[in-house]
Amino acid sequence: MFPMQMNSKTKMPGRTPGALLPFLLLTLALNLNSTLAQEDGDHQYTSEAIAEGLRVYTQQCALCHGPQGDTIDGIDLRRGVFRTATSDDDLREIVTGGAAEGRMPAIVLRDEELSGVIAYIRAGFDPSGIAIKIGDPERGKVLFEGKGECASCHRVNGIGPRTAPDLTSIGAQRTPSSLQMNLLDPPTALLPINRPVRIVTRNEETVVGRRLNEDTYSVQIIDSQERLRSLLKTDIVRYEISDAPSKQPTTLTSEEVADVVGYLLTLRGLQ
């Protein structure tokens, strides 16, 4: 919605000048709330912020980091690979405070310019993409192990059950938007290999679990008792792959979701 432009000749039908101010204030409040809902409630920056970030990045950052953000060893901004930063706040501190013992100087930006750069990075350098807000990893770890109940199914660094996919290296395998989608809309984000399966064998045994691998002749699964099973397809009389997700959308708040995503991005293999 574009803001209304008014001049001395503009008249509002049925409104006196004295009644116009409350109307304008209400309109401003509704527009502001809409913007905040898009940025915070959906964990996304606006498309305008991403476009602003492209402009600022091209002018201020591309000379050192390159147009694709990958010219410095150990850093690939487009793919979200950083040396130390994880959360959006981390990136803000690096941009405004400098890093690498002065080799990256501090950059003075307006708030909207700084938010734009973060949005552009989080959108994977795609001006038409979706930028996901990344929260605090330490808070996310607490939520993962507690309120979010993620650790009741997922295994991390050798700790936890095997009934759901191991997340030890998930931060190196999935994008921030994919991780967020797994929390908010599991049916959409669930990979086919991770869909629950139900198998009935020729011996009339029913095996329920999660696929690990499948080829032309066999299927390997972790069953409901966390046992590794390898079954020949010639011994299977019924093989059902469920379309229903094994989990429901999270009930965490938008800020808590951002924190959990921040924690998951730190999981890049056994430390």
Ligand code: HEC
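For comparison with the form predicted alone, please write out the form predicted together with this ligand.
All you get below is the one chain by itself.
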């Protein structure tokens, strides 16, 4: 992690001859820049932000929401259960504007404090946790259907192709971080059942597709023409399961990825 790297760098000048010092300061400055850049453009909040959030939460929120964030009926901040909020911006507005006709007062915080308390909530109140940025679901839906090209492979609420997994309930099935990982790093996120398969049958037909189900005797797949096929294993002469995901990491910006993750989290079954 970056903070660790910074620490070992900051210690070095003490052990190094004076002539090298300018160089070291330069590397230090460059490192600082990339740390800042990471904070701005990254997909998640830093651990410093989460730590700051713990402090703010304890002072400003715990009195009403409790140490675990679940003392107000219908709200569980640690688990991400809110009444109206979805995105990080919604959370910002609630804190700075108040909620429930003033029963939650508007709270004045500095920018770092505000980002911190959101980071702390998104990290599930775990100071060493990961706090994924969650953007606006409506913008995310537009990106999903347009620029992100997700809808060209994925089906949602009965619309779209069947070659890739149906995402109609994905928000109820996966965590924000696994959704984000699927977009940024498909090979790492690839689930065993989702690995593409290539099958050669006894009558020399090659079937390429995605498994829906498999047992000892048979395998059901959606082939590349979106046909549902059920094959008996006794009819299969070659059965290859690929490790390579059938998609590339997304080229969307980190803000856009946050929006798409926000949208995916709203997909909780047929609507």
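Keep in mind that what you see is a predicted model, and the values were worked out from it rather than measured. Residue numbers count along the first chain shown, from 1. By rigid core we mean the largest C-alpha set that fits within 1.5 Å across both forms.
In the two-part rigid motion between the two forms, E93 and L212 are assigned to separate rigid parts, each C-alpha being placed with the superposition that fits it better. Put simply, the small part of the chain turns as a rigid block by 16° against the big part between the two forms, using C-alpha fits. Core-superposed comparison between the two forms: I50 shows a Cα shift of 2.4 Å. We note a C-alpha movement of 5.2 Å at Q68 between the two forms, with the rigid core held in register.
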